[in-house]
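Here's a solo chain for you in structure tokens, the form predicted alone.
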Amino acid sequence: MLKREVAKRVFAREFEACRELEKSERADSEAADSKTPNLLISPMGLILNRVFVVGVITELDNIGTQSEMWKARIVDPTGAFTAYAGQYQPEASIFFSTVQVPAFIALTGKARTYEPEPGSVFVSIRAEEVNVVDEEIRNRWVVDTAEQTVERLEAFSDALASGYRGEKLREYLLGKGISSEFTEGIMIALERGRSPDEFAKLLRSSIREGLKTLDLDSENSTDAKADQKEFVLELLKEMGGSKGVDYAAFMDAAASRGISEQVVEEVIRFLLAGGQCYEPKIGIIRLVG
């Protein structure tokens, strides 16, 4: 039980595709245990009930009529978090009242759904602490993150390949050294078969690209690849970037000066990936910090 209240590490992709796992698709040992959390799996195998992520606050809405309800927008590598707090999250609702975005932030909470109709799945964060952190910190969430989904990738794709299910499966993967919790999980995602091969494709190729975003700044980094992004960074600043940049204006701006259309369209994405700029509405690019 306490072992499944420890918050994961998990990218947005991944998180955005978890679904509720059923009482009935659980062990019956916590199945029959009315203090068991409520519980998500992702497509991997994953099972978690509370979260630990870290990006870029991009977006901050006061939603609550009555009382304060804030919903907010984080940013990682792979896709966006969406998390919320209200009176009954003081901690996270008092800093969300204050934060000023955008900022890197780090965030604990229990993962929710929400299912309006039928087919139509929202997953969220409830928010209980938050912080604010640096660069830093949040590449190290990125590498330590990738390393950890690579290893569950690794053993998912080798239980889809051993072709064993059942016990049978059990028994492979507690041989291999699979920990029984994410041995479940593995058994569960393969028996509600929603393409999850396909799945591990994507999330391996949104990892890739997110990896890369760091590279950027890295030593091993083409100095090409850092002159472009200076580049680019800077005529954001002298546009006026930490107020928004309209985005035709900027690429004709940068046009002028050389520059293909191209190589801004990849170092933007590269900034917006690594939380380094974004998009406040539709065609408007503004830095962070």
Second form
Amino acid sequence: MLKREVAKRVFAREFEACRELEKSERADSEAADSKTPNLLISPMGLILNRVFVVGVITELDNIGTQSEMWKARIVDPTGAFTAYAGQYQPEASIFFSTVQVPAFIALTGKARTYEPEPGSVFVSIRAEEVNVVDEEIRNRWVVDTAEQTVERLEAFSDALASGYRGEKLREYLLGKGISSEFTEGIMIALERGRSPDEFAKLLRSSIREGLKTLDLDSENSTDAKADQKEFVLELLKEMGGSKGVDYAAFMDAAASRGISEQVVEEVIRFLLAGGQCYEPKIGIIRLVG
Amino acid sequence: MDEKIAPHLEELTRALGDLEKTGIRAEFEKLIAFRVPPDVAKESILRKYGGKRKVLKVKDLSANLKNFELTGRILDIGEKSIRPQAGAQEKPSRLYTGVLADETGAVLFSSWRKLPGSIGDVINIKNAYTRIWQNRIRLSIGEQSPVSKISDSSLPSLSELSASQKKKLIDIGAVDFSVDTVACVLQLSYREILVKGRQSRVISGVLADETGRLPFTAWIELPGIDIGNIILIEGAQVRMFRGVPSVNILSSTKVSSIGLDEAEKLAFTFESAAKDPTPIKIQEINSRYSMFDVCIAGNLVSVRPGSGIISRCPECSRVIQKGNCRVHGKVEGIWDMRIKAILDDGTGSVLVMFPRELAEIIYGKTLEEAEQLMFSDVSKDAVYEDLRRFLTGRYLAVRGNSSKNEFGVSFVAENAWVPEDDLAVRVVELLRRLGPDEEEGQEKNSQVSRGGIELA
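Got the form predicted alone; any chance of the form predicted together with its partner chain too?
In what comes next, the whole complex appears, and the chain from above leads the way.
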């Protein structure tokens, strides 16, 4: 019986910090089996291969020379994933050849790393299945992923604070009800020791910012920020159309209507992180949808 | 020749033990006789019997395990002779069947060889394997499974092992034969069925405690027991049906009501046990052999082939291919619709089967509408393609039963809906858990604008 691999929920910020997990680092006896997948490990000890991400597809290129090879950029509130689909992922390729950029998409795929030279590692996803989804599914993914990441962050901080190492740490974590896989991951991550607490802090603030950008019920919010946001959005629609608008020109236009530069910046940042607009080119803002 | 194969045999002996006794040497020589090169023969034998041998307990057994070691006490053993099929040249052979138990449970076994032990003895089996037989896991002791009797063992005594185990519903499974449990009757109904040509009345229903639910069947009258009662069941038999255990109340089973003051000490009441199940992590489903009436939620990460419109045999309801039933040959099929999809919540993944009524609800198209799509499109997979486009990535909660089989864990949905929990509440809770911003002001702004640059 071959167990289907779980599609892990992970934010782009943590995903891009993942590195290859050497087979020798794995304790289980199956590690020697050639059928075991190539696993990655994050600085927080998350061991993964298959992932499920929901975000905004903001860029799409056909980079294939002889055959089709699609490269897509998918943005979540903490950063961006790079996904590929080629001739061996026919369904995903067909999807990418027809999808309109930008759009909210859900993607399942396998994690891959590419290290062109020592020290520079590119982490990407080889797409398996992709589909267009709505904003509600995107929001739910962000909250689900945040919940699972926060749970892991808490276990990780706990492990760090316990001061235990090696077998003692394993016992401690298993005793706390942490799964054996994640326990293994935390132990390996701590051994690798690239100032894990720094990254944990970064990830925490990144998730915090990401959650704050979620636009959960825009109809009901009556506070000033929502109003301003609405206004800036309207202005963007008015000026940009489908081509997008020059950031500097937009700033001037907003200022002429009595909105401070600071507020415009904040709203744009909010919209960018929330995936409601993006920058096709530096200095150009374009609305999603 | 012997010089060539001697080192290989030596290696096999080191890896697999006594070659003569287990017949491995004979098998090796047979391969050599068929001109298989010695090192290739060694490889294939190692592949067949070798590998790191796992030592398992009864509760760890699952379908189609191979090459493991198990120690248990014989609870019961019997033999029957198997007549060879007409025309076969073999002599009639004997099959020894019985029950083997350790402190974690009991399992049915069958052996083609006489075992070195009788009821009450502890035996150790190497290179055993499992099969599914009549919905239960069966431990198979084959020609190449060395069995030895262990005289002194720390296993519980015969009387202890054969006594009924007191268990919570969630812990009852395929490794139990006789159990005691305290549970509340959630559902109860009477059915008339024919048993050996005689009309008899059976009671079927659902039991619940604080850990879960299980179906039950009573083959005897249960006077004074009704929905809402909390009962003590002693010496019930566990049967497996479609991978899910069911508690069988037989004439040898004792059923009694729990007094009010006793009931107050329990971790559940009828009200708490009767509540609709809330979603659990799929991880939990994956870690158990089966679960009855549970709820899970996650994203449909993949719609599997075989979803969409299918054609069933009018006689046996099997899915038919090109108008041919596996059993009934050429038949006029009946159209049906179903969806098989992988539901994944990030902690685990499970194959969920949606029967027609649910498929129509979550797809938003009736079977008739889907048929029209199928007939109006040139592609024969039009409905499957449409389903994939419509469902992949969606978020769904389902309620039903899960069970493990040789293809993994599958979940049969009895209900499905889109959960409407309040994301805003969860976000507030998450922000609280994340704690306050440690670096307010300057630091935070640079952090965010860095995110902005990355987007560019």
